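Here's a solo chain for you in structure tokens, the form predicted alone.
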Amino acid sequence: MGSIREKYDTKKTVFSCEVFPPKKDKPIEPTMEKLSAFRDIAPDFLSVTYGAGGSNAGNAVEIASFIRRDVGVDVLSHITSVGFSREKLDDGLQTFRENGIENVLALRGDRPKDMTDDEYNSRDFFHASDMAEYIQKNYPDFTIAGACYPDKHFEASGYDEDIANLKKKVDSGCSFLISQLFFDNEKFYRMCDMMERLGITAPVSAGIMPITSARMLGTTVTLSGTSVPKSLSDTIAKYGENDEDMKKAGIEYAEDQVRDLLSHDVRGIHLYVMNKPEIAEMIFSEVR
């Protein structure tokens, strides 16, 4: 166990998968049964999510201790600096550091619902690049993660902006980027050549999502943003009213994706498989 970006320089291609805790008025057992069947895929890490502002934060720094204790596997804690103070996230750095979590994804996060515009307007970290600079001058023992865009990010004017801003993210202290989830390989690949140009070398591992029904996918671009290519649109279209064709349709779509990301000798292969090992095995036992 350590700094997870050691391990994009000794392997041709690292693959991990995120995962998320249970929200706090549930109970954590039934999470932490259905993660260890990670033990036996054994990916190279697992990204674990971290509500707005820290909500859910308890049961995430649990979740994270667990698999790295108990499962056996690299983790990487997602951690928000939009409703964080300085002193919130010295506490919850500290907190990571005394349950042996030493790599972090710095985002930016979503707004607390709860959150006023004074306090939004007057927070300490604007974006993830002010906080991946923070947490590199004053924890240099944490490994920082950050993510970056194939479809670009929703408030970038355009592409030169937000390619712009990730180069920001990365001299910050981002040492390797995992992309947000995208369905076009093409524009993965326009996103590396555009960092290729600007002088990013930090290695990206692609976000891919495999979509395993029809439901899922309106609500996954409606929270990413994501674009929907027509060969996709025309899967949910062919399969989509019948649920057992859909998911194995949306599997070997993810699975197609994933073999052309390799043949273009990608870094690394991130599944959002929303805590469905079974689905994770069944990808990896097919590309890896």
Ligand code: FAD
Given for the second form:
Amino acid sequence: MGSIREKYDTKKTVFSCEVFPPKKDKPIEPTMEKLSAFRDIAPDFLSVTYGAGGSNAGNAVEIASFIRRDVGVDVLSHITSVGFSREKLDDGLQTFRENGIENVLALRGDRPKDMTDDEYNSRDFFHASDMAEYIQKNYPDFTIAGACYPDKHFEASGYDEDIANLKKKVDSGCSFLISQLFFDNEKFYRMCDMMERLGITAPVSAGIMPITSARMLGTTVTLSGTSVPKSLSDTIAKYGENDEDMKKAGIEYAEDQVRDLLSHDVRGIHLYVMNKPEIAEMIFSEVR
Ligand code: FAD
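Output the form predicted in complex with the ligand next; the form predicted alone has already been displayed.
Full assembly next; the chain just shown is listed first.
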């Protein structure tokens, strides 16, 4: 198990999934049991989310090392800088290192509700790029990834600004990128074109979330700010009332997106499967 970045050089397409640890007051065993199924699915890596400010840091590290050690799959651990001083980041990275985790997704994270203006405006790392630069300088053994946004990040005034900031992120040490989930592939292709024009050559994995219920779409759009094309809203209108039909249609929608991305030689597919390996299995068995 080494740098995940190297997989993009040796494989035509890198297949990965995102999973999340339980909240800090919840038992960890049921999540471990669920994630064990990834052993047979054998994705190229699993990424493990992190609460902004490190709210569930302990469980995130435990789940990441369980995946690496017991499931036998490479791990990309997310880390969010928004509530972090330099010292706290050092502690977090040291703990990762002690657990054999050397691939991190450097994220700024969203401002926690209980953070004051003073705390927010005086934070040690303003952007993910600031944290990436710090990690690259002080932890050269780590491989760093970053996030990108086919629908543009909600704080950026426009696409040009967002992609110019993405260039800073890559120049600061993020050697590959994972995109926010999107439902319209054209948005992803446009982002890639803009990146190419700016000379950003880091490989990008396309983030795909299979929508398996009408309710899930509402939550997802609120959290991610991703736009919903007519083809998907038509699918929800047609099947949303029936759970089984909706699940099937949502998975087919995701498979169609993936097939189209593969036909455009995308470098990676990152499935947001929300701790449901059975959904990853269904999609990967169709498209891999
Ligand atoms: P940044 O890269 O700092 O970007 C934020 C804004 O600042 C953007 O508008 C950007 O254009 C601008 N910007 C960036 N760099 C600069 C710069 N150098 N100078 C000026 N402006 C700049 N959140 C969690 O809490 N936990 C997770 O585990 C998690 N996982 C995620 C995984 C993926 C793949 C993605 C796409 C998002 C994830 N998020 C997670 C959400 C993420 O934390 C939010 O989207 C957050 O609002 C932005 O994080 P970022 O790292 O992209 O921030």
